[in-house]
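Here's a solo chain for you in structure tokens, the form predicted on its own.
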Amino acid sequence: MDKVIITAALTGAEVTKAHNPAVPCTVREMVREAKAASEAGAAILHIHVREDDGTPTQAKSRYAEVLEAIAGACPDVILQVSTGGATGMTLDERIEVLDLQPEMASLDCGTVNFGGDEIFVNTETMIIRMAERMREQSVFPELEIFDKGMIDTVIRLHKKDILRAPLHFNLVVGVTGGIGATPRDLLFLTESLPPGSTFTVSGIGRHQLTANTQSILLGGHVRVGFEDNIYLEKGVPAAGNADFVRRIARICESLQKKVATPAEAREILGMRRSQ
């Protein structure tokens, strides 16, 4: 029976507690959310940190208090900080996360357009600054990947030897600026990865569902959460991010595949420290 890892994004940059009381801010929310959705079958929880009144922030010492409270809450799980923390801030911002040695850390692989005035840089020089940095740190990059080019981008610096093996990709779908959630776009995006890497999918919005079925029929790995969804469906509200991991740990029972422990994952990933 094939292994599906599960990644919880419990709260993003974007989303506040006017779109859902459930957001998690406070390091007490947090570590309510990381358990139930640990608890529910998460394997990997993938972190933004927030100031107690919501505003996103990537200051190490707020990193440091939500990863050691969560940690002690969920000792097995992989924790994967975010280093793209919100439009606007600085490079130098979004990386200062890394010396705290995590033990997996998303590396954004492009700049997107995400509507009006709102732009995510991420130029070539800023990529390989990140992935030299989490090499040097011993942190297991997730590769984010919002449309084809960026795997390009990808298979360019790996064949500089700048991005090492094993790659795993993370393919973001239906967000504004990136590529749709069609399941044409999906099988695109996924034939175009190099051999031997794994992925994962992120659907964004009333895509979340569809786009994780999809990736696990696929042979993927699926991400869910309040970063990227509010809703269980039209209209209804999730009362935590436990209940997306739920509704998609029945789906991959329904498929006859087995949700994948956080050792499993690790495993399956190819995940080990430098010595």
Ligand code: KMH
Second form
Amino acid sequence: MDKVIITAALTGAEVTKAHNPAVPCTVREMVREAKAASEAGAAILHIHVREDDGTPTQAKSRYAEVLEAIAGACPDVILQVSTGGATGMTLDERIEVLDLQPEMASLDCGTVNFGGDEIFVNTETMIIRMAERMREQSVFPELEIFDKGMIDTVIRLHKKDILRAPLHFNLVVGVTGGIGATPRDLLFLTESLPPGSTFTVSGIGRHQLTANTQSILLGGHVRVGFEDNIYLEKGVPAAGNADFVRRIARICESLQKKVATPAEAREILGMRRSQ
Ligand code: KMH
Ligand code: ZN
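Can I have the other form now, the form predicted in complex with the named molecule, not the form predicted on its own?
Below is the whole assembly, all chains and molecules, this chain first.
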């Protein structure tokens, strides 16, 4: 099926309202952004949660509130929670959200310098614990890749039956400290993926649009949204996540690709559990 899955990463843990006042923090703002993004064509919503004042949190109680409110407003969309949280959070803190048995969750596959002097820590033991907890809770993992060695880690853990097929990757390119976002970088990543896997691409900042477009040309999927980028173009802040979704949906259309519905996305990724 030649369709493109659009993921909208609504808020992340790093950008603030000072960067762009439309970045959602409250439950009501998250629902507003979720509804607009899914109506514009996003099949998956990548969800971080914040306190009302914008502080990132991984509290299960806050996730429960946000997930329930979004599911009420957009019943079909695939909800993918973050187990990455923000740098400096403990693993226990990051994974308590899995108790809620979300349909999908991010699983970060290695340690990386993150945006300069922050370190985003994901040791092998941590990766194994996240993978095992997701399996126990029937949560479909999206494997987050910030550099090529992380794909090799996935392949190693797949051989040990810790990570099981279907393997779905998110290639995050353009993080300061991770792999770049040139066509050569992306080809290096995509050609290193195990056969039969699926992938989406997240480009950070000004790389969002170009990396997404390269992914479509390479047969992959795309992630857009405030977590990765707050500008539609240089000096022009987006009014909401849906602006990014609409723009990449138009590019899909120009390239004669259809945008996947949530049901089609589940089929493309081989997700067994339907909610
Ligand atoms: N906020 C980053 C440190 C994920 O969601 O799994 C990690 C992150 C990845 O956003
Ligand atoms: Zn995230």
